[in-house]
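This document opens with one chain alone, in structure tokens, the form predicted alone.
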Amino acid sequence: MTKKPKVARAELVGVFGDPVDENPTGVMQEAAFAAKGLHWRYITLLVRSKDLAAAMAGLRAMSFKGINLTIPHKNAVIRYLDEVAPDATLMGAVNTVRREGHRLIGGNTDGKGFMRSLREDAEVDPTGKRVVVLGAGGAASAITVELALADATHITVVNRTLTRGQTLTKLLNEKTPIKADFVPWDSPYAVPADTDLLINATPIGLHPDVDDAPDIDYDTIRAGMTVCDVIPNPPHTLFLRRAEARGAQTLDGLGMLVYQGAIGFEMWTGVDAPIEVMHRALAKVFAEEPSE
């Protein structure tokens, strides 16, 4: 019997972003590939906004199985795809692309990953909740659409760029069943007392800027709120520490990253994701980081 030759070429996926040097997604995806015995590689790639078109052409040319998109590419990538899932079209943001034959198909796993973390890790049901979201970019769009479809009662979008904030609230009001308002973020934001969920969907506090926190009046955070940060690196942001000091329940971005990554893993490979393996791989990375 002739022994089948070992295949040298690995299937390729990865992430495009700027900044991207500290993005930990590859750690958990490589651990998942190893756990499932898959000859796949996840490559972290610095791609400037001006080079996205060339990067997407290279993705096709080099037969990548897919790609993740992070800041600032989640909106701009849509023009380079052959198809976009309906929910990602509604959000106007794509964070995961998969290849089917010669076609590139975009979807969004950010909101779904956040919702699973909210329900399973924080044990919070979003139904009937009043929500404040800081930011109006790709992550905010994904999260607010998923919250609206999960029957949250009201969403307030707080953002510095007027047009982006108004665009997101218009989308929510016209395309989902929720009532949404926009508040310009031009001074420390006072969180309304009836807020149930406060979510930082901005990159403020992302490594290496770990001493930064969103410009809000932290005295307006109350003990009954659940305060969430989408940033996974570091998981325990200054924003969350200040919220904890006010007695609020907090949820870091690690669970969201794991769950959305698991969805992407399954989209690319067709194999069930080893979620515990992925979570342990990320937790180990952050545990090894020096304390502040």
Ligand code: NDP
Given for the second form:
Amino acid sequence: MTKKPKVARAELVGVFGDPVDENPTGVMQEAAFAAKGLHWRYITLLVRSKDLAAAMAGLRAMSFKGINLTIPHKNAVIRYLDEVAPDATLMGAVNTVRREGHRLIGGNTDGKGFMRSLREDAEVDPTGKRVVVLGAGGAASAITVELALADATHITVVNRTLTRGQTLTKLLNEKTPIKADFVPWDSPYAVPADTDLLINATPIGLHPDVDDAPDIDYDTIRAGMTVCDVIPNPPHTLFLRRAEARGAQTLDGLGMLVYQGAIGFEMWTGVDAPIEVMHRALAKVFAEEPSE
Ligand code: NDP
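Can you switch from the form predicted alone and show the form predicted together with this ligand instead?
Let's see the whole complex now, leading with the same chain.
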């Protein structure tokens, strides 16, 4: 019997960002490759904005199977791609690129990760739901576009900066089937009683040691609502704890982060993602981080 030669070359994926040193995605993806016996590597790479063109050319030259993009490249990368998925085009942001032959195809898994966590962890079907989203940045855009495309009924965008909130609301009204309203966020926000889903899509809650929670009237949260946070670390934010105290169902941002990675893993490898392994790997990284 002839012995099969050992393959030295690994398939490569990774992330380009600046800053990127503390990006935890590599730990989760490498754990998934190991669990599935795949000879793949995920490499965390510091790429400055001025070097993105060269980095994308390098990606092609070195036959990477794909790449994640984080701050500040999610929009700028689009010009270097051969194709962009319709939802990512609407958001104007790509966070995952996969390679098909010589073509680089961009998509956005942030909103899809939220949707999968909503359906699988919270067991909530977004169809027909009335949604309030706090924030109008990248995470809010990704989540609201996917909710709109999944037949949610109505979205209220609540944001501190008028122009940003109005821009997202206009995009939702003009480019998706949903009806959206904008509410300026200049005082404690009273959540309308008919809200089904309340989502914090701001960075408020990243600092667990202080009274860091979105400025809303918590007495307006009802037991029938599903209250979601995008903050993955700490997953059990003050916002979610206050919502639980009101009897609401809650969903943390760790699940969203795991599922967006799982969708990328499946896009690249064609193999079902080991969700539990990825979840455990990320939770372990976060548990080991020193608190601020
Ligand atoms: P952006 O900078 O694009 O947007 C931030 C949004 O939060 C803006 O609407 C901003 O309002 C609002 N905001 C920030 N600080 C405050 C404040 N003190 N008071 C009121 N509003 C505030 O960030 P992203 O959308 O990319 O990220 C937001 C959060 O989502 C981050 O913490 C990130 O870690 C998390 N995230 C989680 C993911 C996951 O998988 N779990 C995936 C992606 C992001 P304004 O327009 O007024 O500045």
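Numbering follows the first chain given and starts at 1. Please read all numbers here as calculations on a predicted model, not as lab measurements.
For the candidates Tyr259, Ala148, Ala180, Ala201, the hinge between rigid parts between these two forms coincides with Tyr259. The chain behaves as two rigid parts between these two forms, and the smaller of them turns through 22 degrees against the larger.
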